[in-house]
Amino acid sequence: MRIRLAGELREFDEAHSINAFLSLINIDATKNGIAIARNGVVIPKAKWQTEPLADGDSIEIVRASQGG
């Protein structure tokens, strides 16, 4: 499966959901402060378990941080 992650096209084992994909890239989906966009659309965390991924999808991961 080819997924564009942060603008870079990469090959991954098949992931049937956003949660499965996050597991493949070693990101803990249970943590707060993470937002996921698939093909430019933010996916609510409640849908990560069931939201399917397809070959060629583009994924952006944004992590909240403190600063000032």
Second form
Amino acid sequence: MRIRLAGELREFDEAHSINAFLSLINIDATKNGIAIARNGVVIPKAKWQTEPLADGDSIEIVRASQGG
Amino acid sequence: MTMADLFRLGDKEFTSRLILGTARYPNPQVMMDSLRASGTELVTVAIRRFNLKEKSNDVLDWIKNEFALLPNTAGCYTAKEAIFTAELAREALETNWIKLEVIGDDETLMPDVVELLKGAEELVRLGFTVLPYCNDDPITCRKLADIGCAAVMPLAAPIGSGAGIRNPFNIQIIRELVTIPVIIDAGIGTASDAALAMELGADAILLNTAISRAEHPVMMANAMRHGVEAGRLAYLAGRIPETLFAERSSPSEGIVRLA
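Having seen the form predicted on its own, I'd like the form predicted together with its partner chain now, please.
Zooming out: every chain and molecule, the one shown earlier first.
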């Protein structure tokens, strides 16, 4: 499936939820300090297991970084 | 006799009146040592895309729960971007506090007032504790206060410039116009700048580069701590009025004269 990850359209194996997608790209979903948006809408952590992904979706994964 | 001079911001109380950024330190250990030396209890972080290639470089692994976090919307040019970033920050860091930064260009990094006001209004409506980085413009500050921001954060000088307080008169006017905390954000270069800002009536200082890029960041953090404390005490103590001519301090009676 095609997912636009961090602005870049890429081909991934099928993932039917946010959690499944995270494990595809080797991100620990239980790690604190991460937020995810699907098509410009923030998806609360509690919904990562159930929130479906569709071909062409845009996904943003963010975390805190050093800043002023 | 000591009386607690707590800094009330939003629903929190702090003993330190220094808020520090976490960027541009030589390394994370110097950052931590500097934060500790400054006495700060609240530090800013940016929200950035997760770097799949550099997973270990996580600022939170260093900060842990030692300081309260204030996420920012640095790099946002529109209210829309800033609101999206604030929502991501709230989800990632479980705080509804946001340092709202909406800039107009890359050269000045100065706030875009129209977008800032728009963003502030919406974020207040969404239940955020909004701390807007703004110009040292009294009217903008009053509007931000009217909107329901938890503080106003006028710049002293451009971000990272270290140029000090370019318009102390405006800072004083802002202090008179709003009842919410005034936090001087950006432009502080050294401890005397921080002291002056506090003497002008600022409630707190937010700075980053002045410490992180100093030759000895930990020493400068300590200096800033003292600068802020000295300025605050001087403000509360009430300074003497300035006069043009001298006012002798020794008694004028009984001065020894040659016969």
